[in-house]
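This document starts with one chain, in the form predicted alone, laid out as C-alpha cells.
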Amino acid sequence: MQKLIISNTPHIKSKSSTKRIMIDVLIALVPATVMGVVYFGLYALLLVALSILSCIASEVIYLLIRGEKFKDILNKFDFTSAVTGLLLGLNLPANCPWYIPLLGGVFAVIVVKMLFGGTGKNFVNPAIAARVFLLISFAEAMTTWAVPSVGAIKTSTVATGATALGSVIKGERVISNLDLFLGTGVSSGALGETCKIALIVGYVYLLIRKVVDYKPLIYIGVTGLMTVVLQGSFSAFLPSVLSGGLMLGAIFMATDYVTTPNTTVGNIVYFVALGLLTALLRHLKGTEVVSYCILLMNFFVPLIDRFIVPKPFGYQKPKKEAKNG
C-alpha cells in the first residue's frame, strides 16, 4: 500500500524541489570556486573539499546516531549540507589551517541546522553562523590572509583585501575598480570573494533558473548609496560594492529561503536594512562586517514576519460600497 500524504491546501504543483535548487546553487558557485583555486592554488581547493566533506559527514553521522538507516539517508539527501560546506569553504582565508573547515562544518550542520530540526528549521544561515563562530574562536587564523601562490594571476598593483576595503572605507584609493572587479591585484580575502565577475556569472545563472531575483541588488545598491552618503562622494559607490565579501554574501547567503522573510514587502525591508547596517558598521568599524550583519538580520526575520503578514491565498481586496445620494 502506498503511503498517503496529507498536507494543507492550496496544493500547487511545481517542478521545483529543495534538491534541484541546491544543485543549482552548487553550479552557480563553480565559477567563484574555480577562480579561488586559480588565484590561491590547490590548497584552497583542499580547504573547500574538507569543508564540504565535513558538512556532509556531520549530517550523515547525526542521522545514523538518531537511528535512521544509511540507505534512507542517501535517498533523502537534498544537497543542503553540500551547499553549506561549499559556502563555508569559500568564506575562509586560502591559507587557514586544515582543521578550520572541519570544525566549521561540524558547527554549521550539527549545532546550527540539525539540533534545530534539520533542513528548513534553522533560524540563521548555517554557513554564516559557522564563519562567525570561526572568526571568534580562531581570530588570528581567520584574519591572516594568503598571498596568491606561484602561477596565480598577478598585477603590478597588489593590495591586501583588508587594506583595500579599509582604504575604501576611509575614502582612499589603493586599487582600481577594474582590479577589484576581476580580482587581479587583490592578494587576500576569503578565497571565494576575490573575483566579482565569477560571482556575477553565478548570479545570472540563478536568475535564469529562477532561484533568486532582484533582491540581492537591493542589498548591494543600498550599501553603496549609504557609503556615498557617509563619505560624501559618489566615487565611493563602486569601490564599496566591489570590495570585501558584499557580493558573495548578498547573492548566496542573504538570500537563503529559510532565513529571509515570507513576504515581498518583508524581504524589501530586510535587504534595505541589511544594506544600511552593512555600510554604517563598515564606516564605524573600518573592517568587513557582512557576515555579522546577515547573522544579526536573521534574528530579526521573525519580527519582520510578525508585523508584515502575507495575505491569504485567493485574498481579494473588499470593494467600497457606493454612497447613496
The other form holds:
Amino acid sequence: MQKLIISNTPHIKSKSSTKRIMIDVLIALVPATVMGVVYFGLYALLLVALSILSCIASEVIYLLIRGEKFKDILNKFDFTSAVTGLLLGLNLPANCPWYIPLLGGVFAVIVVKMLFGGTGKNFVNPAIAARVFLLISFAEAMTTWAVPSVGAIKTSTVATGATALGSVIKGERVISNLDLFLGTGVSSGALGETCKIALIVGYVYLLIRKVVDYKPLIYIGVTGLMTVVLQGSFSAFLPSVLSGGLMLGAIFMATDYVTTPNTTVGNIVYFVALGLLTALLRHLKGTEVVSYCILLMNFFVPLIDRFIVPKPFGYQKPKKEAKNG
Amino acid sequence: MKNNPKDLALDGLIRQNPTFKLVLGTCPTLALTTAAINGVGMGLAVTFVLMCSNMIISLLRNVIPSKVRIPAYILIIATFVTIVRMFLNKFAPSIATAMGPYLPLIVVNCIILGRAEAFASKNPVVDSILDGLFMGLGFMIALTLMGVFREVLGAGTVFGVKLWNFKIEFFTHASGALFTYALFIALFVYFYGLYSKKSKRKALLADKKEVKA
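Please show me the structure of the same protein in the form predicted together with the partner chain, now that we have looked at it in the form predicted alone.
To see the whole picture, the full complex is given below, headed by that same chain.
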C-alpha cells in the first residue's frame, strides 16, 4: 500500500534552481573565455582563474567567519560567485597586473554581495560594481588594452593599443566590421569582449536553455539606433553595436535576475533606458561606458518596480462614477 | 544635575561619539579624511572652537533670551572660528589651504551647535568645557582613524611618509569616503555592541551581589 504523503504547496516542482542556471551561464561563457585565451595568451587564463578563485574564496571565508560549518557551505554552494568571478575576469584587460582580479573578486563578493545578505540580495551586479571599482582605482592599468594576437598562443606580453570604440566614436573607420565581429585585427578590448561570435554562441545557448530571453537584444538595438540618430548616418549602427563591452554587458551582466525589474513592462523600460543612456554617454564622453550605465540603471530597478506593478489576475478597473447632474 | 568627568569623557569618546554614534559633522568627515594630517588639523580646530564656545555659552546661559539663542550661538561660534582661521593662515598656511572652505564652515558644524544647544546651555562652565574637550577629541580621533585608513590605501602614505607604491585610488575619491565612513560606523557599532553587553552583564552581576549581601 502506498503511503499518503501530505506536504505543503507547491506540489509541482521544476528542476530549475539557482545552481542549474548558474552552471548554464558558466557553460555559455566558455566560448568567450576560450577565445580570450586564444587571442591574448595564457596570462589571460591566469587572470580569469585568479578572479574566480578570489570570488569563491571570499565567499567561503566570509561564511566561515560568520560561523557556518564548512560542510554546510559546500552543500549550499550554488556557483553564483564562480559566475561573478568569471564575468569579472572577462571584463579585465588581458595584460593587467595579477592583484587586480584578486582585489576585484574580494570587493565584488564581500562588499557588494555578502554584506548585503548574500546571493539574491546584492543591490547591484557584483561583477559590474567590481569593474567600476577597479576602473576608478587603477585607471591606467584598467584602460591599457592589449591587441589580440591571432595564431599561436603567445605567453609573452602583448602589444597595447587604443580601444576600438574610441576611434569608432570619432567617426574614423580604422577597423572593419568583420574584424570587430571576430575580434581580430587591431580591435583591442577587455579579455572576453573582443570576440563577438563567441558571445553570440553563448547567448544562443542561454536562449535555448531559457535562462535569458530576447530582451538583451532591445538593449543592443536601442544603442545602435540611438548612435545612428546621434551621428546621422546608418553606417554607425554596426560598429557601435559590435565594439566595446556592449554585447558582454547586455547578454551576461544587464540580465542578472537580481538586478532587473520584476515585470515584462518594467524590463522593457529598463533595457530601453540602458540603450539610450549607453549611446548618449558614449557620444558625449568618447569612451566605453557600458559598465557605468548598467551600474546606474541597477540603482533605478527598485524605482521601476515601485511604479510598474503587475496587474493581479482577474483585476478589473473600478468603473468611474457617473457624474451627477 | 551633576556630571562626572569620567562619564563626560566616555560620552564624548565612545558612547556619544559625534562622528560614529551621533553622525554629526559629516561634511568635513567625508571631505577632509583624504589624508591623516587633515583629520588631525580639522579635529584640533573643532576641539578648540568647541571648548571656547561651550565655555562662553555656558557663562551666558542665563543671559541669552531663548527666542534668539541660535543667532547668539552662531555669533559666538563664528568669533572663535575667525580666530582659528587667522591663526592657521598665519602659522600653518598649508593646512589652511588643504582645509579650504571647510575651515570657515566650522561655524555651521552640527557638532558645535548641537553641543551648545544640548549641553552648554544647561550645564555649569567647567562641565561644558570638559564636554567640549572630549567631544572634540572624539571627533578628532574618528577623523584621524579614517584619514589614516584612506591615506594608506589610497595614496600609500601615512602622515605624508611614504610606505609603498601600491595605491587603490578608489579611496581618495568621494565614493571611497562614503564607503570608508560606512565601514567605520559598522565596525564601531559592532564593537560598541560587544562592549555594552559586557558592561551590562557586569552591572547585573554587581546588582546580584548587592542583593545577596
